[in-house]
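The chain below stands alone and is given in structure tokens; this is the form predicted alone.
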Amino acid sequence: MCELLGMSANVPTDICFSFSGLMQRGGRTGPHKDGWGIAFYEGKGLSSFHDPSPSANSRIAQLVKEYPIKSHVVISHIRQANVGDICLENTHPFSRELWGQMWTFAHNGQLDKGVFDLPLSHYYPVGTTDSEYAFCWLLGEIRTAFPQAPEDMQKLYDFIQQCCDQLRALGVYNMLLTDSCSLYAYCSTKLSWITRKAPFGEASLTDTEMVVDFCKETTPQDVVTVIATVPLTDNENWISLAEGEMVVFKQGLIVNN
């Protein structure tokens, strides 16, 4: 299995402190030495890095981690292959372009065969994983059934939930999924969130010896979301979602319940 990281804050926000702690489990701490990945948007503009290496011991993570780069929204992956053979091809997150936005995905677990069936209409993989390929399936059924983009987003929500119901028929769909303002994370079997706003404390976290204290490191109008497989804290109470549930966060907050 892989692992998966989000963040959506109201304020231009870095990942550094989050990411110090997954990039640990690539290959250190945890078996998901099989690359990794990880997306920043910056408005609309899109910055991605990606690696075949483990992350634990990768030059680009290590640059990740100490280079404070800013975002709205941000989602990161280490993968440990099961479908795919380890190159660059293959490593997440994806992105594909849709209504004038760049959609990016990553996704935990496993799909069977039977994910290589669904019609795809209009993006194709360039790697060979079951994750991409459900990727460009999601967002094919998503641009059929909403050609420009709805003014109704419950009606957008609802239906990427039937979708991802669909694909988490077919095995284990754990995901994180954005437009660049929306952070979708849908949970088949582990996921967790926390909500971090006034009054802001200390974080410690699990993986490595790094202990943050946010009143020092923020504002009391931020409110930032990390969505993570496993909770990367020890001193915070996270909350799990429940298997098929879908939460939506945009500007840290939830949007869609």
Given for the second form:
There are 2 protein chains.
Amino acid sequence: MCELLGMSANVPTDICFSFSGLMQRGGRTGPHKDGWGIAFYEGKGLSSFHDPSPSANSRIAQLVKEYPIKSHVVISHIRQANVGDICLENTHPFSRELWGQMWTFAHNGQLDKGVFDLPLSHYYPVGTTDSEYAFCWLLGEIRTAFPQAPEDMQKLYDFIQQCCDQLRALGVYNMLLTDSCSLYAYCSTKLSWITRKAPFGEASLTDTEMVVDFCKETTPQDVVTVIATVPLTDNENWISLAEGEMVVFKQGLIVNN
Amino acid sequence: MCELLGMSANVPTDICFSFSGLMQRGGRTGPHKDGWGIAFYEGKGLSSFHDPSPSANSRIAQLVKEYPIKSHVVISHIRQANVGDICLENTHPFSRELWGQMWTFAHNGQLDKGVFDLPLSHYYPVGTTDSEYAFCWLLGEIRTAFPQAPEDMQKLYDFIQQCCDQLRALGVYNMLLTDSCSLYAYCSTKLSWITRKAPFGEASLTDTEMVVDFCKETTPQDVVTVIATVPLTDNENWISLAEGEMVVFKQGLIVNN
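Please give the corresponding structure for the form predicted together with a further copy of the same chain, as opposed to the form predicted alone shown earlier.
Then the entire complex follows, led off by the chain already shown.
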């Protein structure tokens, strides 16, 4: 199974700590070795890194781990290939532009080949994965329903929830999606999150020898939410999403009903 | 003035040599210090790196320089900001998907603010540059004229030429554009190219102490074309494009009439 990692924060924050844990699962402590990718946002701008090679060995992953790129939204993915060859164009996360915003998407799970029968209207896949196809369908549905960015965000949340339910009916569909501001986390089988805010404490990664004292890294106003397929630390209280549950984070806080 | 760098090759080739020369112009030997970016293609897959900070200092640029990512098409750009703030979303090159291919674009020059009156149909800018706006207009025009990828490529070349002529009427418009296979080079004021093939020789970079013996790096079948705003080497015969001239390269060779 692939693994997802996401972050939503109210201050530009680096994800080095969480990413170090996730990286180990890409070949050392986990079987997820068929590519990885990560997308950072600085304001509206998207910076993304993709590598079809295992993350535990990847030179690009080493840069990301050591170079604390500060971001308020992050989506990352380590792949264990099911549908589609191992190649750059099949490496999550995937991005497309809608309403002058770069949307980014990553998926954990496998969908029935019926997904390829869903109609595409605006966006078309470059690669051959069920995941990218699902993203192209989802974003096309959003664009058709909302030709401009809506004022009433709850209408958009409800619409995205319905689309995700439809995809979940085709198989396992755990998803992270962002429009550069909000981070949508949709659970099919496995997705957990944790919000760190003051008073901060120490966190210990499950997969590697690393402990971070968040107190030293943060200010009292910081709010940072991390979302992962499987909790990354063994000494904090992660919250698991239920099947079919979608949580939308903005600046680290939940914004949907 | 910004600088462009492009490559079209018939074998996956690294651009470290040319990029080393270009990097110096991003702060050390040149005034182009308002961000840089580079896009590589491995088959259909796009891997891009952007940094709003000067390339001569950039950690990401260091990775690109030292890690020989092999690619058959490359577009790179160093920016000297004219229109639009210095920020990630204003950093070339820009990419959008059309016909299930990732198209990438970079522009050297400045366009009259009339460019912002051109109608957009499918693609919308994330940032505030004249360049990204021009790209969104151009790709939208292509998509409207050709809802599917055309069989007759010359029709597409002619159409892109006409659109570029229209943009050139609004100011200085030197452009590199790719659909992941072909590399379009359009000249307004300054653009040169060189095709390296057997028998290969030595090349000496103008901007830094570096000489490469291409004979050692290549096979007799290799064809590699490099395109740059200003020739990067001082001992080879670069060809300058004329004003309004467009050359399309595929696998290192010219394919348009």
